[in-house]
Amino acid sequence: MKTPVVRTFSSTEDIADHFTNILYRAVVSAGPYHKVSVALSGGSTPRAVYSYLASLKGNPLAWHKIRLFWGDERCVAPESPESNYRMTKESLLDHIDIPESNVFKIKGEREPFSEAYSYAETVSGLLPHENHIPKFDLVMLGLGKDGHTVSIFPDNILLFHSDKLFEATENPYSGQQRITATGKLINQAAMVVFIVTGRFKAGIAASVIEKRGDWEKYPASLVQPVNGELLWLLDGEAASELGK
């Protein structure tokens, strides 16, 4: 198990431009034949990196070499207000030139355990595989401050242990049904990154990446790639309780 890197940050902005750099350096490693491959997260943090990646001038992403795919998302139609994919659409896509064809989006008005099959089945189709399991170049998550991570909450993290690539769960606080990301998808990935902002997330951030007190009972301690690289980038708020 390889040991979490931890980057701290003065600001969201300074975070964003780190997690754009890192996009940048993996479609230049990919070669001119390779789609790099991502799976983004929902939440107020990941929707400012996705506004600075659309505020970029020159074009320095080259879109049409990154397939987006999503981790998680809410049970709702498209255009909900709720909805991870349209988040995603109104403060990224819109504003880039990204091909239709490199976006997947998990349809989130069809029946969950139906469209969890259907889409690990396009994942499963589309990405390269390490072990007889899809690998995605690169895995955004976030961290809620229960310490769930994509759709996984603690109530349920068994799930992460699924043999599933994709499970339809719900989240416990609202009921509201959801479709996720299982551990055996995410610790297959080349590298997976979480950003955390906020003094709210200090003290679960602290807990997961410096194991303290009930760090097991946290779905996101349990994100720990296999053969690939974990990174934490955290604004100052949000690493304020490292170390002490």
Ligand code: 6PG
Given for the second form:
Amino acid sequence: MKTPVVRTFSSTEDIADHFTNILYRAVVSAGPYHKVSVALSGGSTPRAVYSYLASLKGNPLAWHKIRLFWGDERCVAPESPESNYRMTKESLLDHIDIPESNVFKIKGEREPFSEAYSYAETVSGLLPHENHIPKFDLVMLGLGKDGHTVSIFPDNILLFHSDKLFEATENPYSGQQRITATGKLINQAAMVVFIVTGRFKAGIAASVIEKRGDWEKYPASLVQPVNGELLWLLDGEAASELGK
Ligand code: 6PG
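Could the form predicted in complex with this ligand be given as well, to go with the form predicted on its own?
Up next: the whole complex, starting with the chain shown before.
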């Protein structure tokens, strides 16, 4: 595994701009026949990045060369205010010229275990494989205050080691059913980018990044790309406990 890179920015907008450049470079380096496969995240911080991408003038990103997937989804209808797809649609998809055929939502309205299987099949059929595992070009992740990422929470951390690509699980606090990518898929990616903002994340970010305290209890600590790059994009508040 490559050494994680931690970058600190003065604002969420600067984080979003950096993420945009990462996406732009992935598209440019992909060549004329490869579509860049990106797994998106739910959460308020990712949402801010989507709004920034939607605000870009002059269509700098070749969206026709980008395929969008999700790393997790709540088991709700796509119209639900809880839906990660709906959040992404409202903040990004409705504002860019991406072909519908490039957007692969997790069907939160379906029976969770069936959809976890079906979505894994969809991903597996569309992405190139390395070591017999589908390889995302880019996986965006958020970080929960409890150290969860995608929908793998500390109380079900073993799910990260599943042999499946996607699993059905639940949010232990709300009982809400979820579908989540597992470590098998996440750690196969060419690049994994954590996007973390706010002082309430400073402690957990420092614990995971610097392997301090109970870091081994946090699913985010298990994100260690096998051959890919791991990048942390933090704002000043989220980075405020690093090195202390
Ligand atoms: C979700 C996300 C979840 C999120 C983190 C961070 O469906 O909620 O997948 O993992 O990324 O909870 O969310 P915030 O950025 O809103 O704190």
